[in-house]
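This document opens with one chain alone, in structure tokens, the form predicted alone.
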Amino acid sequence: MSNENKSIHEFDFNLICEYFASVERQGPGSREVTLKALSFIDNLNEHSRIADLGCGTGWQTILLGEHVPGEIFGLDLFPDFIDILNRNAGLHHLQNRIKGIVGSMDDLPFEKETLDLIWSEGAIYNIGFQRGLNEWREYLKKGGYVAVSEVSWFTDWRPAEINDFWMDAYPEIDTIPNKAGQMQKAGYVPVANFILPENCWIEHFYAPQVEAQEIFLRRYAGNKVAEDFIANQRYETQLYYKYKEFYGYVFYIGKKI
């Protein structure tokens, strides 16, 4: 198998997450997105509570903290990601109502019907869109709210190059009509959804990982697993470029009924 071919779930999770940890944005997004899909959200009050699943070092939970009330709960799996968030809270004057948790987003540590919104941006693929809506459902209250950002196919039909990227390193990928019905059948009203615009790929996911990348590489010199990772980081950005029109994040929003 050629480092082009591999899927991101083959390399060393620490090696990911270190990575990760060196750019601000572990995926596609932008302060304008967050807002967008925060916009359709009406039940927020100073007693809320708020859950961010899978949420990286945070930019968007600490965006989240400075435009709505309530109490915002970041949760990840990585140590790490959780530390800069917290600390990130801290230069914002917001430590008081934002705490970043480490845990995982299939077992999490809140009562159930407890939460006003669940939010993920780029990371219910961890646990996959249908399991994630189902089972975080739960921990929502009657009217609250699910917002998450989740890789979609634009067209019924694609090119095989990226079609076979996706469905090996995501399988659950698919239609955004097939996601709305996802949701609707999970026990939600979907509210909204949205194509995010291409810049929350090229300027905020991609072009930043350029220089982390040259650094990363000097740091691990000759180590192969490095050397191959970053392969792979490059070859889907190529593949975004090439086949942008078939595929993107969209946010979904939902109402849990």
Ligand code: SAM
Contents of the next structure:
Amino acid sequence: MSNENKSIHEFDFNLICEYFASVERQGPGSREVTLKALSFIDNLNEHSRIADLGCGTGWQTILLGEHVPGEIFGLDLFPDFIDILNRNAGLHHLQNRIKGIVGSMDDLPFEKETLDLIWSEGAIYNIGFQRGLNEWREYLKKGGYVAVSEVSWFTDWRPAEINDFWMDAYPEIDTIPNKAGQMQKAGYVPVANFILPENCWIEHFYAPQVEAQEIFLRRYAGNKVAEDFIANQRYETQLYYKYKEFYGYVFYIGKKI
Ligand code: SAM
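Same protein, the form predicted in complex with this ligand this time rather than the form predicted alone?
Let us now look at the entire complex, which starts with that chain.
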């Protein structure tokens, strides 16, 4: 299909995905944080079935594969991300245990009560924290775990500029106690939660984007959509540096009862 036949929305989506396919991570996180969250999960063996929802190009999916037994399904809406995950699974000799699937987190391709662990880093917001926890619970076995990272407020009060930005971008943003309460209400024991350190944003998410943005802008020189998209990314980054004591990502780990 030529670009002329694509709607602006479709072109935007492809452009955004192309940009994020060029960096290792599509959201804040780190090796240390993934392994810390994993340290709270105690039910896995070689027969376990694990789903990483909104896995992106699957940096953390591969890390999971290296540290847990069982079968891991990485699921993402965007086929190019899943191609990268499947290629990397082969390079890490994990192709027998990691399977990338193109699909949507609101219509999971699994039987109910068959998963031991649902993982999702920086992606549950696509369906919404409460809806995701409620719907995904049905796919977990009794005693299974959910581990998700989610943007959260660190304080009850925050400056209007950052409050308005997030209320517009993701109105479900909330404080840590409220998010933990929502997890409990959805039928999980809130086993643990912890704040992702700043290096998850600065070193592992924003720093690699600096060069990616230059390359992208050169490739799409004069393309207003691409220029606006990068300007938006840069604005978000500035907001993070300005207001990082007020918000960030938090890992929430819960056990289905
Ligand atoms: N987990 C990865 C990470 O931490 O690097 C990716 C996080 S990225 C911020 C969010 C991901 O959710 C993207 O890869 C996007 O394609 C995916 N996504 C968006 N809507 C989705 C949906 N309905 N079902 C599955 N994946 C979705």
